[in-house]
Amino acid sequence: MPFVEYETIGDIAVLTLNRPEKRNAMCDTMLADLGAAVDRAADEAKAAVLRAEGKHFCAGLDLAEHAEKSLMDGVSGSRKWHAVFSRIQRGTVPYFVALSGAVIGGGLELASVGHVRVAAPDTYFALPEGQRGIFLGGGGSVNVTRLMGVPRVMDMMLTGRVLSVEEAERFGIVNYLAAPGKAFDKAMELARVAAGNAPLSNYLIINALQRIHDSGYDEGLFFESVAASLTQETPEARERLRAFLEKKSAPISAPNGREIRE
């Protein structure tokens, strides 16, 4: 896979966008490589970290390649983005995204389907589709708007507004601010915590929460009850709950190093 490197570190799959000379702009080959890496991570890992080689996470769609496509090619290409991104967002393992430099257009669409985003101080965010005469095609009109709301996305697309990492945190795009050069380390720290969770709990967290949020009130509560009962009936949950009741379980370790004792 020339444009996406893949490795495992313990139970963590590390996927690295590797097209730094193009600021990791997404071409068709890179998207196919990402899809193959995502499928491999689903089989091999308990959590995943997505990062990029070079100074920039992803400058979005490779416009040089896109400009040569027909109308139907454009529709097909957009749906391919949706298919790969859905396997990240609604897959079997949680994704922690390490961000730095440019997170622009399709790069922000990609970041938005991760479950937790960690950003270095030099990270900046933009949706310049309005200035390019195009529209979001990688799911951003659904996923980025869920993070920060339609009015803010509309502002960025209409005016070309560029968000600093601090603004992105306030707007809900970024979950954690990392020290310079430490976004990947922080993402790995968080991924290791999540990898220690029960697999079914992680699966329901990344697959049920958004669906519950998008459903009606009564339907959401019903779905929650079913999900809660499912997790409680697994052998792993029974073992963990028994250890807690017998005070044999280890304290909960928070990412900041603090231990939580109940």
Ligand code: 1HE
Given for the second form:
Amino acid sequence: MPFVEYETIGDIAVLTLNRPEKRNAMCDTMLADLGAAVDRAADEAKAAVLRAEGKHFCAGLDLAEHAEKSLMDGVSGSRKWHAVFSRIQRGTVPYFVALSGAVIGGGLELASVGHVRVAAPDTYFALPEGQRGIFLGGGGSVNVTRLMGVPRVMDMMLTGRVLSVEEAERFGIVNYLAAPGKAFDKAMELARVAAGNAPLSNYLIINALQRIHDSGYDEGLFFESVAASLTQETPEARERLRAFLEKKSAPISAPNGREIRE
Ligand code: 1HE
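Structure of the form predicted in complex with the named molecule (previous: the form predicted alone):
Zooming out: every chain and molecule, the one shown earlier first.
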């Protein structure tokens, strides 16, 4: 059995971390299995959902395996995490991550390279690298800090602070709070919506937005204009714009259940 199961449901690839007896701690084999599943999803799906078997999403790096590694193996191991995670973050399909239980260390680094995070009420987040005598190695210095800022990551790493799901939402890690046991269903619902988007728009959303944000003001605006005109030229865009103008696609409605004032 691979440590990451792969299946497709319609256009959606579902990747399931499957090492619950070790709380889905990421060993080398599991990382390789994740990479293989990510590559399949890129070929076969229009969107992907990443979830985990068992109560906990991921307890981070497999510390038992890590404890035996040489310095050089540690560095190349970290680079392998970066390579696999980059194929999620800057790949061809958007990832919706369904979270529950512990999202610790490398587990949070993994969650942070998804594009949208949905969390059940029992989810909690920690970065105990300081207490373990190690450091982030799965891209968290770049990606977790992008989500919630360097000061909050520093606090978590220095003090062992554990974030509740509400704090994590406030800090920008969690996009959606799901009902108990419903994180996967909500992630699937969102993935189905994204799978219906024009593929080039999705590609640019996941590949261009952050790069534009990272570039200079002028370069960013220039890149945006080029990306906008590229999408506009596709037959899909023309068809979708026409459908809206001919009132064949639904208009956007106000969010359900929220008070709307005139
Ligand atoms: C593990 C790991 C692991 C569990 N590596 N084996 N991550 C951590 O510091 C988190 C460490 N784990 C925990 O704090 C707890 O396991 C949990 C809060 C996640 C879950 O607690 P619980 O009571 O449900 O499970 P448990 O009894 O602690 O663990 C069950 C088994 O999983 C046990 O093995 P067993 O053989 O005794 O049954 C644990 O040893 C094993 N296990 N977590 C190895 N992480 C790219 S750099 C990223 C750097 C980091 O990720 S640092 C954070 C590491």
